[in-house]
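This document starts with one chain, in the form predicted on its own, laid out as structure tokens.
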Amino acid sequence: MDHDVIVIGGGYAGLSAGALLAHKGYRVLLLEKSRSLGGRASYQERDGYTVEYGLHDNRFASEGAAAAVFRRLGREIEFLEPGDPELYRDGRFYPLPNSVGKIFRSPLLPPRAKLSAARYLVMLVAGNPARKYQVSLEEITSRCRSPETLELLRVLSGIGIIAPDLRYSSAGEMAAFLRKALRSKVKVGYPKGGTRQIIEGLREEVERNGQIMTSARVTRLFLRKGTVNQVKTESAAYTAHAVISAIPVQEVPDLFAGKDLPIKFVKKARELVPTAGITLDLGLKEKVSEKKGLLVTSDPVTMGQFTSNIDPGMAPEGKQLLSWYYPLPLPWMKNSEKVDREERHLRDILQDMFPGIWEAVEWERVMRLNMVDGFLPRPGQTKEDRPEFTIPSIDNFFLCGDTTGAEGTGGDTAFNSALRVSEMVDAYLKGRKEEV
């Protein structure tokens, strides 16, 4: 065999799985279709700015999933602490009431709404989140008569699990997030240097005992006697004892040309709906705000931050970098007129928040993304519903990434899946060696 492990995909999940296995001494080959690493967490240099692919704070910082991967590698992520999150409403910024204590201190909520909001948060956190997976937040709040409470829950669900529409937000997934958030000493951390620190750290670990090939799109996987015996790219073919797919599970059936996979798996993979929306990055030739925390609006739910206020190295001196995200339903993304309207709305929101901002713009980047996180955490797409890490009919093939049944959403799911899959591949390879 050419390698011990082939990893398909160089995003957070693939890099993490490859790094963990290379750290254990396995010969790893990582194949990435793009010219750069990072996938949906990639970054680029632009006129002295470090521009990321959307918002990439790390939930729970040193207590989170990315930090857990790095600890396994004997490394640490250097986190910077953003400011407290704020909610913009009626022309003013307010502290975001994201805990029971803050709810009762918030000027945004009248007395009855404070009681109502606190009661729903306690209701969500109490008990086993798994019992609420197939229940939507809309069902949980069906008797709620407080518009302020519903507004707050939309915001918390929007920023917590990227599901602002209560109809399509799993109460169980939200409960699992809230339970961890309330226990964590640090709610969020921003990696110094942005995603670059994480991507480059993982790349170094892979290359200690392996190889990374970019611009290497995998076009086909070939099976023989229940194992993947060949990985083919546009220009070459490779073999390995184990193969990890760290691309969105929606694309996995294509690697097998629609053959050889269980129908149930293919159906589940094809039907998995991602989060989507508009991202807007602005390079500003002058500072328009000193705010360091996540900034949120409630109608519609949008969110963003000045990454250069957290880490001045993200923009040239005296200038500023703003990244903003407006989550939208995937079906909307197919209607260009509707997305045009929502983008104009977002621009009006930013003008209202930061008067004169558009005169300060040096450059802008707008992306209309059909996939932001790999799955929308709604009933039917929860941790217990998404594809597992293996396919029963294939012995040496493993699934990794933010479309699997790992805990969390987005990057957390990617890192947690890598932790789990690296253990599974290690056990598989050790077992195979013992058999030989």
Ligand SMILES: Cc1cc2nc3c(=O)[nH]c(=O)nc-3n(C[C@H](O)[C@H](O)[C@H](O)COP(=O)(O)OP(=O)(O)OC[C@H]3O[C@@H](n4cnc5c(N)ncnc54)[C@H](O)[C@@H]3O)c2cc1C
Contents of the next structure:
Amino acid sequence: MDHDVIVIGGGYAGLSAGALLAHKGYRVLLLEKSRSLGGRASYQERDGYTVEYGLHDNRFASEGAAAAVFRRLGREIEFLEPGDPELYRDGRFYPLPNSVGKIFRSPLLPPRAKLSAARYLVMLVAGNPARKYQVSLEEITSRCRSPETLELLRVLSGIGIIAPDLRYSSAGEMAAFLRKALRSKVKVGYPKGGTRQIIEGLREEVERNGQIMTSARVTRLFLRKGTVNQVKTESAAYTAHAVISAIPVQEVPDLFAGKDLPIKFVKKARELVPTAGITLDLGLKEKVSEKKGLLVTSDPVTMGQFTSNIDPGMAPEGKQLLSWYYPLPLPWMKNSEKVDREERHLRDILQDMFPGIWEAVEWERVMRLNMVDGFLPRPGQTKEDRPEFTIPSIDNFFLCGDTTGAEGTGGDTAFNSALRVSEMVDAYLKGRKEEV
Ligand SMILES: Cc1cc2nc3c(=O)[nH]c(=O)nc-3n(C[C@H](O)[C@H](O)[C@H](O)COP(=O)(O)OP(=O)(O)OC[C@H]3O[C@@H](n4cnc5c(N)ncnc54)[C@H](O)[C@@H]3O)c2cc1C
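Moving from the form predicted on its own to the form predicted together with this ligand:
Next comes the full complex, this chain leading.
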């Protein structure tokens, strides 16, 4: 065999799994189709700005999933603490009431709404989240008559698990997020230098004991006697004892040309609905705001931050970098007129928030994305519903990434899946050695 492990995909998940296995001494080959690494968390340099692939924060900072991967590698991520989150409403910013204490202090909520909002948060946090997986937040709040409470829940579900529509937000997934948030001292962190710090740290670790090939798209996996015995790219073929797919599961059936996989898995993988929406990154030639925290609107739910106010190194001196995200339902993304309208709306919101912002724009990048996080955490797509890390009929094939059943949403799922899969692959390879 050419390698111990082949990893397909060089996003957060593939790089983490590759790094964790290389750290254990395995010979890793990582194949990435793009010219650069990072996938949906990649970054690029642009006229002195470090531009990430949209707004990227790390939930729970040093207590979160990326930090756990780095700790296992004997490394640390240097996190910067953003300011407190703020909600923009009626022309003003208010502290976001994202805890029971803040709810009672918030000028945004009338007394009855304070009681009901606090009650829903406590109700969500109490008990086992798994019991509420298949219940939507809309069902849980069906008797709620307070529009302010419902607005707050939309915002919290929007920023916490990227599910601002209560119909499509699993109460159990939200509860799991809130419980973790309650336990963590720091709620969110921004890695110094942005996602670059994470991507480059993982790249170094993979390359200590393995190889990374970019511009290497895997086109086909071949099976023999229930194991993947060949990984083909456009220009070469490779073999390894174990193969990890760290691409979105929606695309995995294509690697097998629609054959060889259990129908149940194919259906589940293909039907998994991601989060989607518009991202807007602005390079600003002058300072527009001093705000350092996550800024949120509630109608519609959108969110953004001045990344360069958290880490001044992200923009040239005297300039600013702003990243904004407007989550939209995936079906809307097919309707370009509708998305045009929402994009105009977002631009108006920013103009209202920061009058004159559009005159300060040096460059802008708008992306209309059909996949932001790998899954929308709605009932039917929860931790217990998403594809697992193995496919029963294939011995040496493992699935990793933010579309699997690992804990959390977005990047957290990607990192958590890598922690799990690297252990499973280690056990598999050790077992193989013993058999031989
Ligand atoms: C705009 C935006 C904002 C986000 N904000 C946050 C945030 O603030 N916090 C957070 O936790 N998460 C956030 N996320 C989500 C986070 O970026 C993703 O969850 C994470 O990057 C997914 O990593 P992954 O490795 O599972 O998948 P990917 O990043 O999709 O990696 C898959 C890799 O596989 C490669 N690939 C695909 N097919 C092949 C093939 N056939 N052969 C070889 N290579 C292949 C791709 O090019 C890609 O590099 C955001 C995402 C976006 C898009």
